[in-house]
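A single chain, nothing else alongside it, follows as structure tokens in the form predicted alone.
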Amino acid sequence: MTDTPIDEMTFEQAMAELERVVSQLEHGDVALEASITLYERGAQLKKRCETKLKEAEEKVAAITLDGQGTPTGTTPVDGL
């Protein structure tokens, strides 16, 4: 596990934790108390990429196209 948490990990960051907690718990050679906590740690690494993912969706759905349907800037997404 990285030190960095998780409200400020990037999607990668956080999917490559999200992998390795997921190949720990599918080799059960952890103990129960710590396979909650990787579980625990799991469900919040998901939560962290779906909220990125989520915030890039709206980024690309901010795009705005001229006419012809070229790129022309950006319209301002609320939070972002």
Partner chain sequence: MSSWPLFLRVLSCANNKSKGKHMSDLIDDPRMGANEPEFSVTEISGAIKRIIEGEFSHVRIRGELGRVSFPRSGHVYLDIKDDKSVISAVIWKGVMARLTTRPEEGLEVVATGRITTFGGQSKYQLVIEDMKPAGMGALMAMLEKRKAALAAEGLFDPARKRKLPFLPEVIGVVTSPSGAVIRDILHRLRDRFPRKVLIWPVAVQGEKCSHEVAHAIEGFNALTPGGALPRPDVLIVARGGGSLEDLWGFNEERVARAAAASDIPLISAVGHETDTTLIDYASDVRAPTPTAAAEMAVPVRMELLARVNERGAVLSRSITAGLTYRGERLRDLARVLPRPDTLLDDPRQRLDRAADRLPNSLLHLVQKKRVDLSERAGSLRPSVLRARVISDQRHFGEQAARLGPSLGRLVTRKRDRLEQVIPRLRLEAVKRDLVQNRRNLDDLTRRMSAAGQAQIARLGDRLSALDRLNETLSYKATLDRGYAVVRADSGVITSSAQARDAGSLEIEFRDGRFKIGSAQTPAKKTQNTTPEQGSLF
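Switch from the form predicted alone to the form predicted in complex with its partner chain and give that structure.
Only one chain is given; partner chains and other molecules are left out.
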């Protein structure tokens, strides 16, 4: 079990942890109390994964450069 709070997990971490929790709950002889704790954690992890998947916003921007080639900002890119 990782120490990272669920809200700070990347999708990959949360997904891996969810897999672990599910397989533990699925196969392990978990005590009732522990199984409920696991379930709650699994539910949070699933929510985290879904949240990360919902953040599927497309935002395309091009970097603007000054004369020396140093980035100065971005301009939105549309229509591609």
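What you see is a predicted model, and the numbers here were worked out from it, not measured in a lab. Numbering follows the first chain given and starts at 1. Just so we're on the same page, rigid core means the largest C-alpha set that superposes within 1.5 Å between forms.
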Does the C-alpha of Ala16 move 2 Å or more between these two forms once the rigid core is lined up? no
